[in-house]
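Here you get one chain, nothing else, as structure tokens; it is the form predicted on its own.
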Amino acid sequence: MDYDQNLYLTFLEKMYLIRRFEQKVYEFAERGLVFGSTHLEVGEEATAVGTLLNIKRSDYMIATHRGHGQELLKGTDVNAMMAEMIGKATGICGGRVGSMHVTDASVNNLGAQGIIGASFPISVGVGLALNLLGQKDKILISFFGDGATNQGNFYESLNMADIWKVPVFFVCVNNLYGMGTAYCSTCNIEIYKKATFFNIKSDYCDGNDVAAVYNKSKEIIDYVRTKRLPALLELKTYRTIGHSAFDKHPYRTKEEIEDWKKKDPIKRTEDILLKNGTPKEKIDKLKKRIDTTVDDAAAFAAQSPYPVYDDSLEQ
């Protein structure tokens, strides 16, 4: 791809909108504010970003419970977002769900599953569903990570996206960890090939490099769309925090974390953008527009009322 600066400004634009929404959230979880678990993808925003700018309004999303930035991307409102974070009644959807099974109809986002693997029935479901109904215009793009892939019905719903030919993109974000346990510990087998047994088209990429993930993502989609056909796509990256907001991640050593720090995918696409003559200036001023659109979005959530209780849900 030659260089663009507007799709890389773009590119640093939604990363960081990511970035700061989940440092948001996770001021939010050490006060307290946040029922439940929260599921953070610091490190992994290229991710989200090279994924859905592709994909259409019109386009079905399922994400995973690490999905905060896919949500985002698809185009729900950050205010929103970040109220559902919290449990507010302005949530996207009043405060009920939380952080990890954000739904919002608006943009065709089906929902994030907080089941490990329970998104591959549903997905290949909803692939079947817009070729039953004739929607040659429309695909699912459905996230999940490594940690679900050694699952049966991982390879169950393969088998049936491949008989039934369904318009499905699966995209493996692979952080090399199911909780705290390493992929390499439980399997010898590289994820993308995995759907090769089906034949369903399948590749992998730099998931840190969001130029690389948006280039493959396209030429994948494209297939998807015009063939009608499954394919996967798996994008090797990392979460630089715990699995969780509260996890203090034991089983990593500090010398992987920098690492990978050294990775970051934000710092990699300013450094492209320096390099290619852009000013410094106009970075920042970037980046502090977000960095208020993220300020408003916490101050909107806060100053929210929480539901009010209501006893005919228990009926």
The other form holds:
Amino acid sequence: MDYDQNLYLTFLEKMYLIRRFEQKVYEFAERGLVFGSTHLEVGEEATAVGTLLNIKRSDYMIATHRGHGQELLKGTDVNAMMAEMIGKATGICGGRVGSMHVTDASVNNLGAQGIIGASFPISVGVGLALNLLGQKDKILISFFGDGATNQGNFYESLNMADIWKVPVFFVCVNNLYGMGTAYCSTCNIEIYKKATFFNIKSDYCDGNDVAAVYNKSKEIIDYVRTKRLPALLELKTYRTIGHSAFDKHPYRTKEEIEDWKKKDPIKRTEDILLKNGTPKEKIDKLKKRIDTTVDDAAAFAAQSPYPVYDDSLEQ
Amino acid sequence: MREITYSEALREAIRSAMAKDDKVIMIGEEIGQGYAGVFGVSKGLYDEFGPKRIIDTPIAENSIMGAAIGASLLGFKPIVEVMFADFIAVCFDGILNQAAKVRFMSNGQYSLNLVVRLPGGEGSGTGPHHSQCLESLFMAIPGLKIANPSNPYDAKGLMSSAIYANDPVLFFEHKKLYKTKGDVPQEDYAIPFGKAGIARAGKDITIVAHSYMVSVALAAADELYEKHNIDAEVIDPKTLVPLDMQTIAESVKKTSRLAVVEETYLRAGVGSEIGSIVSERYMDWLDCPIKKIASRNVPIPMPASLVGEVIPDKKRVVKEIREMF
Ligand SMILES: Cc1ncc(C[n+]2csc(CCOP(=O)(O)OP(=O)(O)O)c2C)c(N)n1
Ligand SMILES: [Mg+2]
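Now that we've seen the form predicted on its own, could you pull up the form predicted together with its partner chain?
Complete assembly follows, chain above in first position.
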């Protein structure tokens, strides 16, 4: 692919938005305003950006418990996202559920999972419904982590996805760990290979190289969209922060973390822009704009009221 | 006496059983290496007993439960940690159709020593997938026992019994209790299943509460006594199956009033069961209708402004009990 400055500026803008958003959520968490736990995507921004820039608003999405970037990129309003993080009534789900469970029907985000593995069969069902409805213009992008692929329903769902020929793009954000457990200590098979057992098109790439993720996704999404078949992409990446906001992650070495920080997807993209002649001022201006967007969202969230209970919630 | 936390008390019971009996093993996610127990219960046990006794697993609750059943059939006494009680849904067949039915279906040729540890309850904003109290759901299944300690002393004693219960035990713990402290003897002891405790003696009303709600009921009882001249008796069943109806009945006979306070959902809850037994057998003793004070029929929300309305707290317990007088 030829170098395209505008595309790289978009990569930077979107990844930087996620980074700043996550930093703000962390600040809220430190102040005790995020009620339960929150799982941040710091270091993994390229996985959401590279894939979702190829996805249409009309396509469906299922996100993970570590899904703020996925949800923002699918198109959810930043203010409504931020308000949900701290349980405010103006949040995208009325502040009821918070960080882990963002759903936004207006952009066909079907929801994020707190139950690891539950998304696989649901994804097959969405694909089935698209087939039955004859909606040949839409697909589902379904995110999950490395740890989730050890759940039994992963295999059941791959099999059904294959025999039912569902238009589902399975995207594994492989950050090498599920909580404090290294993937390699839980399974001897690489994730992308698991799908090949079911004759599903499957591939992997460097999840910290946003252009690589973008190009690979573009090709696979074309395949899913036109052939109406499932496919899987494994993105190798790393969360440079803890599993949840207050996890001090002692189960990883400092060296490992520092090594991965050197592969930071945002820094990498900035370096490419600078090397290809984009003026630093332009980059700074772009960042400033995002800073303002996120600060405004935080102010909006902070000023919003908490939801009020009423009996109609009873079921 | 020595004070330790609820989670230390659980660990002491497990550790002592493991030291004496090499058939006692633990199976679960993040229990040995990694987090070494998300709520710290298994802390240090991996270093002491090693990977053959403290068995870390992939994220695969259905197979964790099945594997524990299999090992139990061959004489092991597995203690499964389900990281959050909500995830028991992922191993439901193992519980409902397998573990619960082994003794009956084999005509007693096999029975299981199997403890399933379930950290339940709302934990200050843990939301709909990580907060539920599900005890009442499982009370309906023949073949299971259900323990629900409300304090460190009971946690240790009930765990010691659970490991040798000779039936699968769902051991419901509570997130808000792990760090609470209480007197716990150093030596081993077992608390029998099916024997309720009287957490507070009183004469005007019987309040049955279990797990974390015992402390809520006790706080409410203090306020009722100090401000409203109502002297409540608080009964802690300690195990919901088997359920000590005799202690509850004796109390109701004395007080003529019954309220059941629980964090479980209101519909078909613990209160529904206890209430129906009391009204069936002891209707004549009652001066007023039985009161069920439970989590409203709503998935557990995240923000405090909603949680406070859904899950019973001291204020609601006091208010609802005052309405009975
Ligand atoms: C059924 C179930 N089991 C366990 C958990 C607890 N849990 C939450 S996140 C997580 C790790 C998931 O790892 P992975 O799929 O790799 O996603 P990551 O957190 O690394 O993004 C675990 C075990 C859960 N939420 N649901
Ligand atoms: Mg992971």
